[in-house]
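Here you get one chain, nothing else, as structure tokens; it is the form predicted on its own.
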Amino acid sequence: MKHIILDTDPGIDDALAFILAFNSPELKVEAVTTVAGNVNHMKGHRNAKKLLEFLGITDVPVCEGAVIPLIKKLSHAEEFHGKTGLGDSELPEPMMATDPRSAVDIILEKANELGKELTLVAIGPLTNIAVAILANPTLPEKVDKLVIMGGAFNLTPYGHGNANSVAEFNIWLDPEAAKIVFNSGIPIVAVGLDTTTHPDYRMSREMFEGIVSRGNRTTDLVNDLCKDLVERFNGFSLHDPQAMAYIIDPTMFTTEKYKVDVECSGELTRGMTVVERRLYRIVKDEANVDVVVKVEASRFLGLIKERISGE
């Protein structure tokens, strides 16, 4: 079984991340630890706590975490995932009560406490994690790694932005903190727009249609939460659950190990995530980020399907 921490903005594709971990017995959610991004914080938390409660889970700490980036004014995506964040959804007001302990505290505590056995799932902004680090620069030899939802590294068709034309959102958001983090040490794999908008490995508009046609109470919410953006975009694009995928499964995926920073300050380029491709500049100790650049489509679409539709 494997140990993490859950790092959301609650979004869309983070609410089927949430589905895909809690109905996956390979995966201990330790703790939900929340950031400002797809909507403020107070929006963001407050999803992760319905999206618990939705799936009856009651013993999963909730941790309030950055309500924003480090340095640039807060942006959001509510034009993508709704007023709520949570599309067409009506999930009831929650009833949990937040932990006390902040998401930094709770990640220095989880690592101390597992170690190599825990590993740091963040699937939005890195505006904690790199405030983790920054607190405690130790942290990212105790965890066995990080897997992070976010860059455009342009080593497929498919890698190039989406927040601006080369800066995939979640790094865009909060440069700052991604480029603390991807320079930190800690052992990173990142799943980035270069397979997750992939159109192999996003969900057609068929296999939403199989899936909510299934008409059990969590394809109803899939069906909710997803059917406007099928319809806009023929399709849904798979960008959080194809991290979670990875830790249920990394047989799937291929990655490539690369020298990776974030652009900080390129009035066109900010949040780009550059690679490091020259050859006669790689050196092998240098790389710091393994890519997924290839998803085994049929394995990873299956997984999806049985875990989303509760069979």
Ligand code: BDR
Given for the second form:
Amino acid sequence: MKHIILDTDPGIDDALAFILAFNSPELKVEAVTTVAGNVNHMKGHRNAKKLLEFLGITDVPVCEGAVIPLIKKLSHAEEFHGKTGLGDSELPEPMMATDPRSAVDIILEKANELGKELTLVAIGPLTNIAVAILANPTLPEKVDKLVIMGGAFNLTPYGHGNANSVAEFNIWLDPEAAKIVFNSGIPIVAVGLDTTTHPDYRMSREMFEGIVSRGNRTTDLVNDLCKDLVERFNGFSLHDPQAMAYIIDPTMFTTEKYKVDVECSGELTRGMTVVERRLYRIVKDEANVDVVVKVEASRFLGLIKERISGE
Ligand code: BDR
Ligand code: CA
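One more: the block was the form predicted on its own; return the form predicted in complex with the ligand.
Full complex below, order starting with the chain above.
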């Protein structure tokens, strides 16, 4: 059983990652922490509670985190995720209380309690993780690792940007936070656009239709969440669920280790995850990120199908 903290900005694909996480006996979610990203923090936090209540989870603390990025101006992705952040879904207003601890408090508390048994999973901008590291610089050596959905590493033909030509949204939204995290020494596994937008690992229209044809309450939610994006983009990129799947079963994934840094100030390249590939410059000890470069498609898509089908 892997203990995780889920740091998130829900978000349509975040919602699928919730469904996957809470339907996976391999995982124990210790806390959900929220961060501004796809939608503003208030909406994202409310969405996290809505999703937990939908899933019948009442005993997992849900904690508020950063409402703005460290330095850059706040922006969102409502054109993709819809006004509420959860597509066309209409989940009831949540009743559950927010835990009084902040995201940083609970991350540091659980790291002390669980040490190397704890994996941090960040599927939104890295603001909370950066602030936790600034608050306690020993955090990186305490936990097992940080798995992120983030980055466009140019390691596959699909590893180009979605927020600009070269940057992935989560890193682009708060590049300074990402830079702190990438340079902190915390072991990082990055699931980036290189594999999440790879056509072989996306949810095809047919796969989506097969799932929603089951017509139960979970697949009805999946339908309301994803239908519009499936139509607009001829299928659905499983960004955040792919990061969650890595934790559930890393044997489906191939990674390569690189030294990666983050561009914060480029006029055209803000948020770019810059991979050092010059052989004569690569010092093995400096490699700081295991980047996912390949996924066993049938096993990965099979896991998604099985766990988000509500049966
Ligand atoms: C990432 O950005 C967000 O819009 C998604 O939720 C995902 O975490 C993909 O670039
Ligand atoms: Ca997200």
